[in-house]
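Only one chain is shown below, in C-alpha cells, and it's the form predicted in complex with the partner chain.
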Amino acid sequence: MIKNISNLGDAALYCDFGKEVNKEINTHVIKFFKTIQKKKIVGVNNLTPSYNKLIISFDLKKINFGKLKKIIDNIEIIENESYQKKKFEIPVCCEKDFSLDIKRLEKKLKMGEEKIYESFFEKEFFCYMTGFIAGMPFLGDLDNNLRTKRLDTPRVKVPKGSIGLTEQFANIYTFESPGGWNIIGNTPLNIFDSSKEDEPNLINPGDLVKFKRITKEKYQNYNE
C-alpha cells in the first residue's frame, strides 16, 4: 500500500509504497500501476512503476501537483489484475573480454571467480520492473553474499548484452548504455526489438528468468 505520496520537481507525482523490496510490494506497485494506467487521467503522461515505488508524470500545461494528488487519493486499486508469467533461459558468456568486473568483484565480495558464477547460475530470478533503458529487466534476487554496490562512477559506455549485478539484482544491457553495475558476463540474445510496438520486450514484470553459461565459441555462433 502507498505509504506516502510527495512531488518530485514540479511535473510528477512521488508515490512511495515503503523501504524494502520484495515480491509482495512491488506487487502492490504493479497493480496500482495498471489501474492508472486504466484510467487514462488527462494529463499524465507517464507511469514509472519500480520495486518499491511509482512515479507519476504529467503535463504541467493540463494539471498539477495538488490536483493530480487529489485524484490518485482517491483511487482505488483494481485487485484482480493478473498476468502470464514466462521462463526464459538467457546465454551468457563470461570471457575475460565480457566480465569487466568480475575481478573487482573477487575483492569486494572476498569470493573467488567460479565460486560467484556458480552461485549466479543456480539461481531463478523474477522481474520486478523493466527500465532504465528500453527493455532491461530488474531481476532478483541474487544470494546475499553477491550483493554489493555499484561502480562509484558509472561507465560512459557498457557494452550491449552486459549482464551487471547490484544489491540483490541482476540485469541484462539490452543495448549500450552509460551504466555503473558490476559487469560479469555479456548475452548474444536480443531482449529489446523496437519494431515490435506492441511488445517490444522479451521480458516483462512477474516473467522467471534463468542464466546459462556458454562458450566464447557459442557466443560467436550464435543464431537466435
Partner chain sequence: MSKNYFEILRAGINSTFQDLGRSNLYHIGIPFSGAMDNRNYLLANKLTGIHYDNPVIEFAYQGPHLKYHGDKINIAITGDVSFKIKKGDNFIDGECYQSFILENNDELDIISTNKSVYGYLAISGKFDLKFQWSSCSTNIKAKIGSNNGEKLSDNQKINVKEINQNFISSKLNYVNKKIENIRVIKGTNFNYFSEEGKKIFFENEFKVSKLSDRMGMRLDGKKIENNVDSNIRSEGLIKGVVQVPPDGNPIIMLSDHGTIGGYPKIGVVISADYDKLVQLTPGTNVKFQEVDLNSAEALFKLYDLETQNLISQI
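Positions refer to the first chain, counted from 1. Being a predicted model, the structure only gives us computed values, none of them experimental. In this text, rigid core is short for the largest set of C-alphas that superpose within 1.5 Å between two forms. What changes on going to the form predicted on its own:
Core-superposed comparison between the two forms: the Cα of K157 travels less than 2 Å. T166 shows a C-alpha shift below 2 Å between the two forms [criterion: core-superposed Cα displacement of 2 Å]. For E176, a C-alpha deviation below 2 angstroms is recorded between the two forms after rigid-core alignment.
Now show me the form predicted on its own, since the one above was the form predicted in complex with the partner chain.
Just the single chain follows, nothing else.
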C-alpha cells in the first residue's frame, strides 16, 4: 500500500502511495489518514492527506523520524473497515454573472452550454483532498468530455463560492483568491467556516458531492 516513507524537512515525513491519481489509491490514503488520527501518536501534530500522499508533521521534542517511521511501518489497516462518508448537495447558480468561463468552455470542449451543465450536474463527485486555500475541496472525477486545461492567464481575483473545472477535477473557492480554473457558477453555501474550530471544512476527503442548479433569485435569498 505505502510505496515509500521519506523525510520532509526536519519535522515531517511523507507516506507515498504511488504516482497515479485515482479513487482507489486516494481511498488508501484516507483510510491510513483516519487510522493515524485514531492512534493519536504522541508528537504527531498535523496530518495532510493529498491525492496519493500523506504528510505527517511532528514535534521533534517528543518524537523523531526514526521512531515515527517504525510506528507507521507496523500499523495495520483492516481493508474492509469502512470510514464515515458524508454526502452533500451543493446549490449552484450558473447565471451570466457567475459563469465566467462558460463561453470559453463551449469553444474548448466543442459542446453547447446546456450540454456542459447537463454532464456536470449529473455527476456525483468524490473529494480527494482539500487545500491550496483553506477548505477548498478537490472533487473528481470529471467525465472525459469536460476535461480541459487551466486558463492561460490566471485571474487575480476569483470570487468566493466560485465553482471551477480543470483537468479531471472540480473545485469550490472558499475565499476570494487568485486562480486559473474555468469558472462555471457560484454557490451561496459557506464551504469553510473558521469559527468551527473542530471541523471548519464542510467537505472533507472521502466525502461525496452532488451539485444542484438554482436560480439567481434562490441564490440571492439563500439561507443556510
